[in-house]
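Given as structure tokens, the chain that follows is alone and in the form predicted alone.
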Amino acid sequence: MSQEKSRQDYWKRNLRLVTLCLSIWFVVSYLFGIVLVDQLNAISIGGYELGFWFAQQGSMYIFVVLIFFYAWRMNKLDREFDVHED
């Protein structure tokens, strides 16, 4: 595989991962926390309405999980394309 092709594949897979993470974050923070809040408030977990929970805390928890997920996947991708740091 040529070096240019390898760089293009690496960048394409990186962009796909970023797009996935941003899409998940958008769904959780905007759709669950704002748009669908009334429908989610019909569900109660631990005494709190689910829509309220997503708006106040859930989106932040998901964001932190996405940070760790992104770091893990990028480390794996870096090793696959031999661009990792030792």
Given for the second form:
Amino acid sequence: MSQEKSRQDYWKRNLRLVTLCLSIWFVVSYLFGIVLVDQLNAISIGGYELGFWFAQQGSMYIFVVLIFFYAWRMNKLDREFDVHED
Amino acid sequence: MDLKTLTFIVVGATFALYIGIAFWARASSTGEFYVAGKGVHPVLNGMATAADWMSAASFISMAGLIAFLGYDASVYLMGWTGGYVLLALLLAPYLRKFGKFTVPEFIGDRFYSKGARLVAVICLIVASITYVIGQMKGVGVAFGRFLEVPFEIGVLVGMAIVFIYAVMGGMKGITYTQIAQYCVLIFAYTVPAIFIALNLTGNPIPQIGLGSTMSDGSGVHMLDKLDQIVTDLGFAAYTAQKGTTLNIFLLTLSLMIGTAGLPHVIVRFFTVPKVSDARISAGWALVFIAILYTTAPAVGAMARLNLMNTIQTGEVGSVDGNLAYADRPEWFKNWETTGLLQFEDKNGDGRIQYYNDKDEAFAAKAAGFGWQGNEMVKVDRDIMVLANPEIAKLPNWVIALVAAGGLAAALSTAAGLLLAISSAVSHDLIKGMIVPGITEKKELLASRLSMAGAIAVAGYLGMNPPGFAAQVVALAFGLAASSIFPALMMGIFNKKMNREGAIVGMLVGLLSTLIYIFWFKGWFFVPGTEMAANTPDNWFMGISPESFGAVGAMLNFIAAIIVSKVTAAPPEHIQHLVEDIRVPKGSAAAVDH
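Counterpart to the form predicted alone, namely the form predicted in complex with the partner chain:
Whole complex next, starting from this chain.
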């Protein structure tokens, strides 16, 4: 595999991972926290209405997890394609 | 020991710490001055980023906003944290790989154009100056309220402290002081929150307490109780959505892409040793930010409940259901003297009625109780955090700590902004455009002088705030979202994006956003020059000026892509540059440029 092609593959895999993470980012904040908030508020977890929980708590926890997940997967990808720093 | 002496000691001790750090972390090269020599550990950089990011507004005002807006304040919570996901996934690692010193420098090199660099410098300076005025004001206000020092003296003391560590240490000094400031501010924020959560719900973790039942044995959930209390007095339900879905959606998006496009935040990710560190460091930054941002909803809701319960002591409408003015607690009197709480006995019954007299149905009902209008004529939102320790009857050292925390939040953000401004002046304007052949030693001197100049300007504007200072959210985030973020993102993800496309895009985004803001807030915020009243009926599709940054960004993307399609592709070496920043390997070489 030429270096050129390998770099293109690396970039495609990266874009796929970014798309996956940003889809989750969009769903938990914009869909669950804003657009579908009334529907989700019909469900309660503890004393939180679910939509309200996503808007004021849940989305932020998921944002944190998303960044660490992305960093972990990218470190693996960097090694797989041998483009990591020493 | 009385409160004032204790506050002087606590604040004095934190200031001594910051100055001590400044002596230890002096900058000896431009690399250290601009980006701390790119040697900051990713976790520590995350902490510094959190302090840099969380301003006087986050520390003092946000919980108050949440207390009075309820669900609708979620835009700030999601908007100011979700931007870090964009930063970590779309910008930070690539800009770190690029390996230079400033954001305008990347835009200038990537789009092979001094014009593009200049547009970026202007956006950066306008956004950062607007933002820093608020911090300087915050320092003055904090001094005034806690130490009874005149406002101007407070601003001057703040300027002197920032001067010492920012001029001497540059980014290096600022980074290590920000780490200390983060520790002070997060401790000062969470300690009162833990006590209040424990007091109201019996659960010491505010994030869980907010979803728990009341500790009064009623078995009612805290949020349900709050909803019931506020609706009983004619206010909108706390957890209900009040704004339109479209506007809330766009405001959240504008704040997110604005956050990711703010240069003083981006530049923090230039300070870590490696590309992989830039990714993980954004994660740590968000962890440290989220500790405060997930606590704030609990502080806001609990403070609102405490306030309502203090005033409405019994059943709504019963004769003795309202607090007698003569029996008001000590903290109420303290905050009355500052003018942040104001009571007016409209029906002359000697009791306090606090309700929503704008709600017609409830106002009519209230008239039946003999109430003649809301008597809490002023309840400043900032009180929610500042008076919290007193309301929860916490010891004096906690109150002193809140003062030190507010100052830490304001000073750390001010320093980060001042560094962004001074490096734009010394590195982008002086070295990049005016005197390209400047030696490193002279550039370091120029950067120190620009820092001193930026502090003087910020201090002056803090003492004499222009009318637009209050518009910081609309302006700073609007500019960053509509011009800087799209240019950076296309510079990385669209190899064919060229100079013409980027410049047209930035100008379209910038001008459309500015004109929309000015249309409703007055040209250059001069009162009386607005073209239409700033009300939801006049807004285009119900989009508020604060929310327009996201629309400006869309226009920027569209204009840039169209123009780049009909003009010549960027030169070969630029396309190689883009390919190069997309892979982490080889960033070590970029360090010594």
